[in-house]
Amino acid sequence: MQKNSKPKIAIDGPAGAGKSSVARKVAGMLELKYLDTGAMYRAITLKVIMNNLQLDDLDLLNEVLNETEIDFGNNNQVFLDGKDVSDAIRQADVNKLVSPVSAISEVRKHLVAMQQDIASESNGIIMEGRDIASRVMPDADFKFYLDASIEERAKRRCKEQLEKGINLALDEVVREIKNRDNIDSQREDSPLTIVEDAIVIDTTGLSFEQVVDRVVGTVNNELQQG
C-alpha cells in the first residue's frame, strides 16, 4: 500500500454471512468507499425479470447489459437506470434468480470490469461479494472471508425480512441458501472460494459488533505496524 493511501479491503463469503452490514459499518469507521457488488448482480437480475429475458439468450442479454446503468446513492441506495430499486432487489423473486444470473459468464465479466474500474479510481475502498479477493481485487491490502452455519444464515435472513414485514418459513430459507451455495461454489466462472491469504471469520455465535471489531482491529493493527 502506497504512503498516504487508504487500504483496499475485500470481503467474501456465502449468502447471509453478514458481509453487507459488516462492510458498511467498517467503511464508515475507516472512512472508506463502500461497494456492495451483490447489489449490482441483484440489479441485473431485477432487469432480467422485468424484461422477461431468457437466461440462455446471450445476445439479448449482452445488449441489455450494455444499455444498463447501475449507480449508488449517498445512503447506499441502488439505482437501476436512474430508478431507486433498493427495496425491489431484495424481494423473493430476485433472491431465487440472482445466483443463476450471477453464474452467467457474460454478466460476471461485465460487472467485474465495472467493479475494477471503481476500485482503481478510489483512494481506499471496501468491497464485498463472492469473488472479490480471487478476481475483482486480487491485490487488495486485506482479504477477509466471512462464514456462518447455514442455520445461522437462514435465521438472519428470516429476521431481516421480518423487519420489513415479510414472514418467511425457516425451512424454505434454508433450502434457498443451500441452493445458492451450491450454484455459487460450483459455477465455472469465478466460483465462491477462499483465497490462501484470506482471514477467515466464522460469524456463527458472534455478535455484529464482535465481527466488526475483529475486522477493524486487524486493519488498524496492520496499518500501525506498517
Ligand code: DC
Contents of the next structure:
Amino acid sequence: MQKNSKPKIAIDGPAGAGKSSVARKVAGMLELKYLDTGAMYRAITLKVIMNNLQLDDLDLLNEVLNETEIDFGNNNQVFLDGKDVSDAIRQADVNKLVSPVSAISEVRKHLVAMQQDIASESNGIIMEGRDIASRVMPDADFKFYLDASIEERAKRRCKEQLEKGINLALDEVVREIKNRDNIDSQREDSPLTIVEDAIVIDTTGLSFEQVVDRVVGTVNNELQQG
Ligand code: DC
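Given the form predicted on its own above, I would also like to look at the protein as it appears in the form predicted together with this ligand.
Every component of the complex follows; first up is the chain already shown.
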C-alpha cells in the first residue's frame, strides 16, 4: 500500500453471511467508500425482469447492458437509469433470478469493468460480493471471506425481513439460499471461492459487533505495523 493512501478491502462470502452490514459499518469507521456489488447484479436482474428479456438472447442483453446506468446515492440507495430501485431489487422475483443472471459472462464482464473503474477512482474502498478478491480487486490490501452455517444465514435473513414487517418461512429461506449458494459457487465464470490469502471469518455464533471488531482490528493492526 502506498504512503498516505487508504486501504482497498475485499469482502467475499455466500448469501446472508452478513457482508453488507459489516462492510457498511467498517466503511463508516475507516472512512472508506463502500460498494455493494450484489446490488449491481440485482439492478441488472430487475431490468431483465422489467423488459422481459430472455437470458439466452445475448445480443439484446449486451445492448441493454450498454445503455444501463447504475448509480449509488449518499445513503447507499441504488438507482437504475435514474430511478431509485433500492427496495425493488430486494424483492422475491429478483432473489429468484439474480444467480442465473449473474452467471452470464457478458453481465459479469460489464459489471466487473464498472467495479474496477470505481476502485481505481477511489482512495480506499471496501467492496463486497463473491469475486472481489479473486477477480475484481486481486490486488486488494485485505481479503476477508465471511461465512456462516446455512441455518444461521437463513435465520438472519428471516430476522432482517421481519424487522421490515415481512414474515418468511425459515425452510423456504434455507431452500432459496442453498439454491443460490449452488449456482454462485458452481458457475464457470468467477465462482464464489476462497482465495489463498483470504482471512476467513466464520461468523456463526459471533455477534455483529464481534465481526466488525475482527475486521477493523485486523486492518488497524496491519496499518500500524506498516
Ligand atoms: O450479495 P447479494 O445477495 O446481494 O448478491 C446477489 C447475487 O449477485 C448473488 O446471488 C450472486 C451475485 N453476485 C455475484 O455473482 N458477484 C458479486 N460480486 C456479487 C453478487
